[in-house]
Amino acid sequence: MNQAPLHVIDSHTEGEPTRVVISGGPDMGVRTMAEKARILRDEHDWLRSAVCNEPRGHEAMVGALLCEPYEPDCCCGVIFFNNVSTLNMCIHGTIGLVVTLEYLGKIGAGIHRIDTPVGVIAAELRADGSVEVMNVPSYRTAAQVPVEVSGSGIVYGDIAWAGNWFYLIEGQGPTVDFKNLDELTAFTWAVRQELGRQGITGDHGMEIDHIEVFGPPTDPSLADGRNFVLCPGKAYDRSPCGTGTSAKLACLHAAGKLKPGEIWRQASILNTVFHGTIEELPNGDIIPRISGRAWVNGESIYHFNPTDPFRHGIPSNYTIL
């Protein structure tokens, strides 16, 4: 029996792509989004690979499976994934999802609740087309944690949770500039590998799979800092990274450098900008609010010819027999 086609809509958020699967995905029943994410990862990884891997995708592609929400007050549920696995949370992807839902005529301007594997988030589609996402509670768990990296010596970074685990490095490594992409990738990948080897993790032993390097902005009138973010699949984030910006806000707040109502403007390696503000929680954590813009730029139907050896994508561990 032939497999049903997938209907996908593409967008980019400040340069970073999102591909939303709006129909054709597996029926995972009535379950929490965390349970659905596990089922997608363990039983239907073909969808992730077909959407994000070549020949349809590429290393920077982030996918989003539109689902029925488990929480009744949500407009939809979503599971994010990339070229290697599912993702806990993705703010640039949420911004892309919101403009996709608007494109489909499913939502208009206003605040919309979205069910994700790490909890319910809220996103506001504004009249000017920008989107503000209220992220999950975020916090810095440790400051200036040392890790020894071959060729770079002792590197120091903060560890923070913002829907994903981050190791945030300030003022070390290659200069944060687009011309240094190869050097920045090699440096951050080496840091990530050493974090694992040296047993440095997030809470409950969770892997730190995002590495973020900061430098000064190109234009201080437009941004307060510039970052390079290495994502789990070894691709760099073209946007300023929504969860990465949230992690930065958590670190700034923990260091007494950011108060509620103050705006942090985070530039990406492409010099696109997210704006971030925070709300304080009684336990000292924060609720980040991240705003940016996305544009729908494509729509496709994916077919799965049973004679096509790469109909489900070229796997990262592909070997020629």
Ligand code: PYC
The other form holds:
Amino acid sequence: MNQAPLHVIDSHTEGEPTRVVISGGPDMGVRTMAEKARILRDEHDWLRSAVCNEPRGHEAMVGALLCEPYEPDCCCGVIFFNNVSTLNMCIHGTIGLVVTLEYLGKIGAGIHRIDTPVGVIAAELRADGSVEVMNVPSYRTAAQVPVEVSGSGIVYGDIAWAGNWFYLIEGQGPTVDFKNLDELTAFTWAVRQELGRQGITGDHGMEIDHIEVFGPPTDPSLADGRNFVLCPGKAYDRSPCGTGTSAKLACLHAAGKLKPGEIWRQASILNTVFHGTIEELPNGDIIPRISGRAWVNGESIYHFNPTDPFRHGIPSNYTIL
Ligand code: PYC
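How about the form predicted together with ligand PYC, since we already have the form predicted alone?
So here's everything in the complex, that chain up top.
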């Protein structure tokens, strides 16, 4: 059967790519976004692989499937995914989605509600082109949790939920500098494996699949800190990672170091910056607000020739027989 082409629009948010699938994806009917994400994962994994994996994609590519929303008053629904699976939430991807919808003429400046698998979020497209995303309720579950890592000794980190599960390390591991990418990747990958082996998880046994290392900013007049974020598929985030910055805000708030109205400027490994502020909820959780910029930089139609062995991407577990 000939498969319908996919129409995709590319952007990057402070360096991190987002590829929004505008049309050609499967019809998943009227369901919650969490159910649609499960269906995408279980029944249409070809779409994720075709969009994010080589030859069309690369390890850092984050895809976003534009869907009909389930919740009322939302301009759209979205499911994010990467080189290995679906993502619960993605703030850089939401900023990319918003500028993509503006490029398509579907939205203008103002606040837009967006339905996601982990809840409804809101994003404001500002007159200057920047976007502020109001994330899901976020919180720290534990502080300075030790994990033994071969070659590094005992590493300590905070655990936080901010739409994804994070383990946040400060002052340990390789220096957060672009020239240390390989060392940072090896260190954070080892930490992630050990968290899994030692049964250290988020709530309800959920895997901690994002590891974040913090260091001082290169230029304190531009940022308050600089991070390296390891994403689930072993790629590093080129942006400061919106959910990672939200997790940082949750930890700062829990430690009494950030109050509503104060701004945290989080630089990435590329020294691009997100600005973060918080709202306090009555139960002590926070709503992080993360702002940054994105630019549309490409548009493609993907064709699926049945004779092309890699029309659905080169699988990450590819083996040569
Ligand atoms: O910006 O939230 C984010 C994100 C998650 C994974 C990559 N970017």
